[in-house]
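What follows is a single chain, given as structure tokens, in the form predicted on its own.
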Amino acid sequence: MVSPIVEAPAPTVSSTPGLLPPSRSQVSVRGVGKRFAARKGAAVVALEQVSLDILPGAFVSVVGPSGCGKSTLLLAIAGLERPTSGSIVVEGEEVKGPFPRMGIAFQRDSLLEWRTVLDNVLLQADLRGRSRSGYIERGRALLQMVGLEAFASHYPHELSGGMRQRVALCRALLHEPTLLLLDEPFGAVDALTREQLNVDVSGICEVSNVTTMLVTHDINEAVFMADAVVVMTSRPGTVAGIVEVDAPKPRTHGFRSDPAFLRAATAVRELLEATGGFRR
């Protein structure tokens, strides 16, 4: 298993993230803070002194109470939000704008209703100014991986919510990104579909060997999919600790009853409770 941080074997909880040499970490976050100006009253401090390292090929989940800056951190790594302080380095380059080798998916699938499923996947190539002819085969292969090859010529309104999210994931992976950022991508689907997507997406990420960061409010989802779970404090968000999930991949539905899963999930909950993530 790829270890995304320098820590003892899971489910050890660390009060501070491991700091890797820049040459080893794919994503290096150092002392990042983010302050939002307010029209009235004091500014809102979303993030404060966040430091984190992610190794190539790792899958890292981020959990924390609402408003703790999870999505803000993800957007900052993506280059879509500028931090107020600190620095973010991805693959040796300081992030000053959108990272070209990045794929990103949000809670809303944002599919274009007038384009077919395959054309929605190929939108990634269109927006990047690349010839779509060179991506059709990969687009079809990705749809096959998520069980949607028979729906390539269908339109989004003919799909369920879970199917639409699978299309959005294929679009994010079309250009073979080295970094995949997922911001609550399963939040709008039903519980059973969500569990199936956890299996499907973690498997695709494993096969693709893409470094992945998932922001979620669901502790079980975070543990099921990740090599390590980053737990954040309430606002202003900082890293309260990191829980490694010491279990092989790929994982099946049965992993949710595995002792390693239960230990890691318990460690995450205890850390959230200890740092004010749960109201008493």
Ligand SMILES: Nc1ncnc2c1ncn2[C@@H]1O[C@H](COP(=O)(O)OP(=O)(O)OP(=O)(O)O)[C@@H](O)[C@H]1O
Given for the second form:
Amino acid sequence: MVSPIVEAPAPTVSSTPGLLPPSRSQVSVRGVGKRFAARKGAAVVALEQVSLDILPGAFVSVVGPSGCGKSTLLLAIAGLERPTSGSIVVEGEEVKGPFPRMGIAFQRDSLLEWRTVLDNVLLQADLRGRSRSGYIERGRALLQMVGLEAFASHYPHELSGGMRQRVALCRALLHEPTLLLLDEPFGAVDALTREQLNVDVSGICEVSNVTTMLVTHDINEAVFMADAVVVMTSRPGTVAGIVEVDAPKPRTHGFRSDPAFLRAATAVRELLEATGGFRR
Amino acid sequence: MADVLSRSTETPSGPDEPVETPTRLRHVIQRGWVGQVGLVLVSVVAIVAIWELVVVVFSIPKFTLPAPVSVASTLFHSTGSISSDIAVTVEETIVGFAAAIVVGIPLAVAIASSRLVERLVYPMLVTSNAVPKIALAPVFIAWFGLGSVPRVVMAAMLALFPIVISTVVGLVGVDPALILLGRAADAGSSRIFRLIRLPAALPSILGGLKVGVTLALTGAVVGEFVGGNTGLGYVIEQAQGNLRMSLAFAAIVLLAVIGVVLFYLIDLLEHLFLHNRRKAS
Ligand SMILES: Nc1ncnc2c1ncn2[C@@H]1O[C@H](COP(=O)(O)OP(=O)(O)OP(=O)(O)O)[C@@H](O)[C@H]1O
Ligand SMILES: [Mg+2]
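Moving on from the form predicted on its own, please list the structure of the form predicted together with this ligand.
Every chain and every other molecule in the complex is listed next, the one we just looked at coming first.
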């Protein structure tokens, strides 16, 4: 079995034996660093020498201590934040701006309060300047997939937090992305809803065959949904190690008591502890 | 896979039930607006009652404070003869207010979207607002003559500041995550402005318009006090000079009515545009 991720400790492709050929990986991060110039005091080095490869169709979670640069890494892959060193290649092309077949969702659902649920999903087409008539059907199908078809003409303030997050997910998927980037999308919902969303999204990603990168603080969530969990060190963030989760997707609630799940979760915790992410 | 998907189907009795149905919500909001206008009428009646009571109890002379009844009778008999003055004041107010919108909103957009414009224009705006603009009325008359122009300029000047400030605040205060979302979808800044920034700023802009329209009326009346021979401001000045206090009060009541009507017209716009949004929590 080919591992869904291969860590590349060296900054260049050629110098690293055993690395996947770039044509095989969908996202290829090479020696990426990011420093933020500070107005006062020293510049903040958010990322240092981050390298990883994500294979098509893989679900990869990223965990690490707060402030270690997870969001920065996600935004760099999204083409919304320029790395100060290294390079990122998505589907064979160097990232210079937002990749057209990318979907993104953040911690806060960022729904537009003045648009109905369906119109919020269609915002994706509007923002891209595409005629929305070609997307209405897909928008409705996505809402049906997350069980919200009856709420298409409701307004966001009439929905619960979990429902809003599902709408944001439909919006991220409207244009049939091949790469889905999620930055703590379940951070603001309650634990029960969160576990349900984990199952839902695991299914949706599997059906839509979209490569997914999920940034999260929750180790259980990271392991539950992923083929592999990237563990980062505290700032400056770099890859501490990668824990693979060897179990079929999509995952269902029962997976939480599966030995494979428990093994991987323990491995992630041990890695965090060994690399200073957890204090002893 | 089907298993996963059917699991996520919403059940009506689940924890994700909507807070309210849209029809009910609309009903509540409409009733709310009608109720609000009703309350205004109640407070007007209360003021008139207190006014009448004060005049009668303290037997205040007619040329100091006329009783509501005599003001009402003056209103009834003179509204015809001062109808052209009413029209003049309303027109000056609306033209001045419109000018303030036409100048103020693009100016606010420029300030909100360019650091350079902000640094250049903002201090000027703040300084000019700090000058008591009423003191400028005689200057405007010297510049623009005795016609309606100085009054319109005065109305526009007074309305401009709140419109610019609230529009800038609205445009700048948009959730950065929304802008990031637009950029992620490769939308240019004009599309982000149209689809996200402007609608997000709308509540704040309408708030500025509410303040602005009342100030435009004030500006027009101040302009009429200072020069010219038309408008309700002029009527008040003349009536007071001739000791026709009931006419002066009739004009003041008319001004109040104009101000309230203009304010609630914008309030109505606000309810039409924003009724779907979450109430400020
Ligand atoms: N736009 C910015 N300007 C300056 N510094 C920034 C900026 N964005 C992030 N940083 C800094 O970079 C570091 C990493 O931030 P980032 O948001 O990527 O962390 P994170 O791992 O996502 O944290 P969390 O888990 O709390 O969301 C932090 O120290 C932060 O202060
Ligand atoms: Mg973050």
